[in-house]
Amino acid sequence: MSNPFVGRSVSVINDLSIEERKYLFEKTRILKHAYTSSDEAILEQFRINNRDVGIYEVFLEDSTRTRESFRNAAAFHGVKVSDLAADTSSFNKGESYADTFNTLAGYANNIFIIRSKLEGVCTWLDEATTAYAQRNNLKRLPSFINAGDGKHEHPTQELLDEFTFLEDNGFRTDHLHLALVGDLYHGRTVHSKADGLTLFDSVEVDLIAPPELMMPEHYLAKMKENGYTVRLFDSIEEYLGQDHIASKWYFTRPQLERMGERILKNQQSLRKKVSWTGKYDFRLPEGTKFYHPLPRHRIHPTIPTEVDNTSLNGYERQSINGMYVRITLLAMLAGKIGEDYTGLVSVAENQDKEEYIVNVTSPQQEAPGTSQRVSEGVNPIRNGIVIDHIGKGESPSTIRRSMALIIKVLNLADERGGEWVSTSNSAEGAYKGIIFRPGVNEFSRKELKRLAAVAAGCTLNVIKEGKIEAKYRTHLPPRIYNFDDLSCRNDACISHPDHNEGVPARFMRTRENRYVCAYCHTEHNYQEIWR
């Protein structure tokens, strides 16, 4: 029996299913219950003990606890475990990512563990390593594992947050209400939970942040595309003052130096807004766990050092599950555990199979005499194309805006003909734009992707002797992907070109029709991924 877990890399924390995610934490707690109770038996069940497998760590950013957490995780299975000196390694002389795994891979390393302020950086590896990896004929394909990158994810912190939240629910996965509180803007740890928290049935987010701290947009608009009931609060004291007060809160450190000298001058009333101060412990459910990823400020902590000896301390707790979690997932990576799993396992959405261009061409339209006129103001072309219904509803700016994209991205600007905003004869005082390009007569399949990723809901008219010979209507594409002029606008982005990584653009839609990066998840309109 194949094991589903060998080979997978941990890039976000949808990589693993919500099923997944159960049976790591079901084997996280008998984990934990051995290690407690020192069960010699069941801790060698977990145990990879073999030296045919490298765990590599590579710590391109500063950590203390997750790098020791790792390490002692990939001590506990008597493995090869190699670290990467960042400051001397050949990063530091221009090599690619792509080179410096490829390279670690061919030398028998398995599983590696990268935190960087690249973000994405394990998603392009995971598909740059593998292809080396199956053309080399490799024994084992590579893992990755993202231990924090730029603002974006740190998968296996929420998974350590999830499995404590589970201790404190009963293992009960049927409702969460959580606070999150502090820098939610930065915080990548509170990023993963924007889909982390889907383990739950029924979940409640409430947020407590000033507006210059507040969660990003689009991880608000994910919350609630995933069902949670999301609240907001500028600050603490706001949020006590009313009386549904989450039972679980979750602090994260304000990273002000990040944000400017405007910012930096309103700081100390910006951590007083999500700091801890105890004068309002009265007011907190019974039972209430504080939680934190750590380290905290120790000048500036947003929970007091005072709390440490009180019940409402549960972030020592989730601290050391880090290692018992990060236990189990490298026994599941390296195929130690996991061939008994039966559920559902977590694969990318395959949209590819969607039409997004339609050939609406009919019988009457490829009839003689026909094509008198394509649209209003156009007189009838031999030879040529027609794009037609461009922005329709739009505003005459927005309209000329999205022509002139359409013309460089498919390269119309040297060829004859002409384009204007025109009257929509089905909508009255609607607008909508026309290309014409007389002689124009090839499209090719590539084109029209180019075409429908720039102007979905055009048509777009073949014109050969004086008849329509074919007609198209465009949607927006599940995927965008293959062309040299796609760029993600996030500079922090793996696949950003100031990188110089060669790592091709590739943007997947949302279900409220943007684009996000498949590397860095930033999202896009359709316009602002063209360079």
Given for the second form:
Amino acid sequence: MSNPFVGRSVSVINDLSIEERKYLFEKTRILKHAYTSSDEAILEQFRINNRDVGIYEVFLEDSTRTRESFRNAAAFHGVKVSDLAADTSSFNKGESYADTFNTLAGYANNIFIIRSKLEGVCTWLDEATTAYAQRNNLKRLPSFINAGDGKHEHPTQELLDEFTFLEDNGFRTDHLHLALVGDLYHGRTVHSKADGLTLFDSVEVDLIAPPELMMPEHYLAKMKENGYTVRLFDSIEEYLGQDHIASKWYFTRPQLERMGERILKNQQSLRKKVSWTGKYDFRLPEGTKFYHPLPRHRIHPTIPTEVDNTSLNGYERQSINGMYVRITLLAMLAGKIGEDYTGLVSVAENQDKEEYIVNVTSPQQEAPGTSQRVSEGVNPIRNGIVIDHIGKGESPSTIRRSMALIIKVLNLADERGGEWVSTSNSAEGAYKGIIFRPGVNEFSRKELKRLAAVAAGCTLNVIKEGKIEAKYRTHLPPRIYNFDDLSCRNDACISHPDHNEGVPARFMRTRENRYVCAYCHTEHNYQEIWR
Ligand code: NCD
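Swap state to the form predicted in complex with N-carbamoyl-L-aspartate from the form predicted alone:
Expanding to the full complex; the earlier chain stays at the top.
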């Protein structure tokens, strides 16, 4: 029987569907019970116990819980586990990530756990190293587990957080009311919640952080898009001044190591706004639990140690759950469990099914500007192309910027012709841009895609002997990739040109026609993706 989890990677929480996560949680519940009651027969059902499986830990940023819980989970499984000594590896000789991990995969390792400052690294390695494994007929396809990538995501922390919320919800998934407190700007564990909490049918999220530490706009937008009710508060004090208080609080640590001088100057007042003190206790609903991905700072903890010995403490069990959740995840990726899974399998990206170039030629049309409306100052062309309706409805200066981008991306600067801003025929008083290029006749499909990507909603007229031979209308493509001049603007992204990792930039269209980088998920508008 085939196992849907073997060879899969978990770069972001959405790499596992809601049903797949529910499966993982149900298995974790069984495993944890067997572990705490020493039920060897059940534990054996989970144990990988296969010398062909090799797990590699590569931590390029500090870690205690994530690294050690994975290492101990691997020890439970009785498999080979190695640690790359990054300080003395060939990384320092200028080797790329892809070459390094391909090498490790070649030595009979197939599950890689990576923590790095570079965002999207596991998505990239999943592509590059899978191709290497196929070229070399390796026995097992690799899996990559993101153990935290910069400010992006931390999907296995999200799994253990969700498991702990479920334990405290009697494993019900109908509703969750969660307060997220602290450094929501840098905290990848809270960023993973934007998609992760879709596990629950209805979600209320209260974000408690001063503006300097507030959740980045696109995660906030994603939460709303996922149907969460989201409220914003500047401080715990302000939050407690109203009546609808969550019974689950998720604290995070101000990540000073990622902050600039300007924010660091105010650290004392920032900390105060997001740190708990015993004087607030009486305001909490019955049964309230506090959670924290940890570590907490020994001098400035957001949850003081006095709370440890109270019923508010959910964070110690949460941390312990980390090992159980990771034992289960490893068992799935190694194919030890998962064959009984019957639900939906997560499919990562939408394919290019949507048509972004539509041929709208109608017979015997005249070229734009030939009769009804003599174009302003330029003779109609007999042979060539006219790109019309550029930026219709925008201001003239915006339209000029769009035209400049089209000319650059389609390499039209060295051709004869002209371009100008005109008023639209169809929309009263609205402006539009037109580019004329006599002598240019053909556009390849690839060029048409470039045109669609920079000028959605325009029309391309191909003119022969004064007549429109073909007319196309463009729509933004669902995916844009395979062009050398694309690049992600996030300088922490594995695909950013500064890192020279040779990662081909790729974008997927999301809400409001914006494009997210396939690796780090940074949002761009369609103009920002061109170098
Ligand atoms: C977090 C991390 O590294 O993202 N810790 C963890 O993995 N348990 C949070 C942090 O560093 O504050």
